[in-house]
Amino acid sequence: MAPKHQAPRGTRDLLPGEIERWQWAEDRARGVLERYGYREIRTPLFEDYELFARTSGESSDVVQKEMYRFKDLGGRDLALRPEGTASVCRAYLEHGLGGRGRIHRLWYLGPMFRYGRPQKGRFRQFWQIGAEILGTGAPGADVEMIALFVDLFAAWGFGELAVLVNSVGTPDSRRAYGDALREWFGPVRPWLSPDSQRRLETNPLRVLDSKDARDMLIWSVGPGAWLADEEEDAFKLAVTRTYSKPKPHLLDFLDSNSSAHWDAVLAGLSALGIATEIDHGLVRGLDYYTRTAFEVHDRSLGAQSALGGGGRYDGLVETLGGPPTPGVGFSIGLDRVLLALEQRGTPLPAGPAAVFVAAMEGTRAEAAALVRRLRRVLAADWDMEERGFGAQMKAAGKSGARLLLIVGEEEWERGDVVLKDVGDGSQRPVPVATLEDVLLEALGTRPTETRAR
């Protein structure tokens, strides 16, 4: 019989045994971000709806279809955050960070919310880790951001990833490109999805971001590879007419400054040895992007291969009422990262107790005090129910502990305990006075904090 209450569809519980994998990924990421000089920022889970509507674009799928929007008891129009950049820029303005220095490197980690069809690796509450550079429009910031992006994946053990890049130019260049897209898609417009037909009028670049199968085929594959005999003649003719004209690319519509910026970014990435692929269909899903856009893909995952992406957003802070403030950033879906690592067979920590302490009838109080003492420097477990020695041994086995301490009555009188290696079964007496040092050396680790003297 199913329980009365279950997690809402598209959400999940992260249970012990799995959460340790997430903590491992978060710790690895935190180390890389700190070495790059980024400082953590935490923003609310919900914001004014207008913040996301203004920054993401009223015509975006995020605003039109995916926003968790609600009114609170005071009648305020709010939304659960669907992404992190808008909140970071709002906080940057609200707290006057621009007055505390010219360039700010920030990073965040937390849950985001979008209403979409749940599928493997995609949830309605999902976790992102992201980073932003605010205050400089230099191409070097774009290069650093992509390098950081790649180094995060390297810290997680990824080695063969595709780094896709494009430039989405400026609003003026995108408008010109949009006109070219309308003309190019014209012959096949009746066969596009209803959403793409609407987008062709309101925001043509979003047609390239469509997830409809036919839309993607028309744009990315071409007629020779997929037109079947059973396709209607009118559609075949329309596709043939569409592909009789060169496919327009946004790079051909860049102004001189955007072209120079693009060339400098590519040169900078090449100097760092970061291989890239130009993806002319990469336009990102939000309106605030300008110039550089990028994504990382693990193609072993199949069609849903994107692990994260980002780009430059030089007009976003100004859109929120602030001064012109260039910015560039990225976000990474941790759900997808952990799924990819699992599929790759990457060994990840399970997080058991490092040491299990077993007591005899006459040493229960001493064992309890010893466990508290050990927990100041390492993970330790024991049997709090005061069961017999055999039951304690079974509990030790289930705990996953690497080392077993047996607090025997005679040994304790001598100032010793018995240390047993669960892996090879060897055991030896160890002085209680130096126990922490012996355990840390055996575990090959460092203390979690300084021991009280």
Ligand code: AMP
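Quick caveat, the model's predicted, so the values are computed rather than measured. Only the largest set of C-alpha atoms that superpose within 1.5 Å between the two forms is called the rigid core. Numbering follows the first chain given and starts at 1. What changes on going to the form predicted in complex with this ligand:
Superposition of the core reveals a Cα shift of 2 Å or more for Asp421 between the two forms. Once the rigid core is used as the reference frame, the Cα position of Leu439 differs between the two forms by 2 Å or more.
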Given for the second form:
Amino acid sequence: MAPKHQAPRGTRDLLPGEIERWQWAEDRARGVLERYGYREIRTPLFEDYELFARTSGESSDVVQKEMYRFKDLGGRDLALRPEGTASVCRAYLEHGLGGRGRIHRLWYLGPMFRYGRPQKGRFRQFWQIGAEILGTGAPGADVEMIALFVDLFAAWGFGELAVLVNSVGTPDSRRAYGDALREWFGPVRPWLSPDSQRRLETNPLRVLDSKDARDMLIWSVGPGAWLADEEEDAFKLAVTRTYSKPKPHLLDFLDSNSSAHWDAVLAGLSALGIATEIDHGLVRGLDYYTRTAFEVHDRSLGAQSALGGGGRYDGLVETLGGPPTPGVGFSIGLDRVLLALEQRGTPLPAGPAAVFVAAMEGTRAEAAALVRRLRRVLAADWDMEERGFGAQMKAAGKSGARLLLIVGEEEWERGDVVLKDVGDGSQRPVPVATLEDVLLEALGTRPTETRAR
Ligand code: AMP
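I've shown you the form predicted on its own. Could you give me the structure of the form predicted in complex with this ligand?
What follows is the entire complex, opening with the chain shown before.
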């Protein structure tokens, strides 16, 4: 019989067995972020609806179709956060961080919420890890951001990943580019999806990240490769007319400052040996981006291939009523990272206890106290049910512990316990007084490394 309650559609439970991989990925990320000098920030899971509507753009998919918007009992208009950057900038302003140092490097990790159609790699509650640099418009900040982005993937064991890059310029250059797109798509307009037809009027750049199959084909593939015999003649004619003109590229519409910025970013990345590919269709889904935009994809994931992306957002803090404050950042979808790692079969050690403590009839209390003492420095397990010795040995086997401690009555009297190495079967008495040192040496680890992974 199906249980009465199930996790809401598009959400899931992360159970022991799976969670270890997440913890490992989070630990690795934390290490990289700390070495880069970023500091963690935690913001609420919900904010005023207006914060997201204003920053992401009214015409973005996130705001129009995917927002978990609700009124609380006090009638406030709130939304579960669909992304992290707007909240970080809101907090930056609210707490006057700008007055406490010119440049802030921040990172966050937590669930985000978008009401999309659930599918592989797409959830309604998903996790993002992200980083932001607020307070400098220097190209070096974009370069550091992309280097950090790539180094996180490297820490998770991804090989060489090509980073897709583009520049989305300034609102002015985007307006001019929008006009060019409108003209280019003009002949095929009636064949675009209804959403894209609408977007062509309101926000033409959004047509480029349409997920509609035909929209995508028109933009990214070209007529020769896909015009089948059964396509209508009128459509064929329209496509031919569209393709008679070269596809407009945003990079050709940049003002001179954005252009110099773009060149400096590319030069900086090249100096670091970071492989990039220019993707003229990369415009990012939210309106707040300016200049540099970047993404990483893993094509083995199918349709939901984007692992992460980011860019510069120089106008965002001002949009929220703050002083001009340039910023650049990214976010990475952890669900997809974990999916990709799993598909690659990245092996991870399970999380066995390091030591199992077995008691005799007369040493139960002593053994329990000993487990508690050992747990201050290493992972120790015991039999909570106080069963016989045979059952304890079975439990020890299941626990995966590398070492077994047998608290025998006579040995305990002498101040010893018996230490058995499960691997080679050898055993010897060791003094209780210095047990931790002996165990750590036998395990060949320092205390912090014995944490279950
Ligand atoms: P975005 O800000 O939309 O580019 O999202 C950044 C990253 O978050 C994406 O590259 C994905 O890896 C991840 N992501 C976005 N939406 C979802 C979703 N609905 N489910 C799972 N991951 C997502």
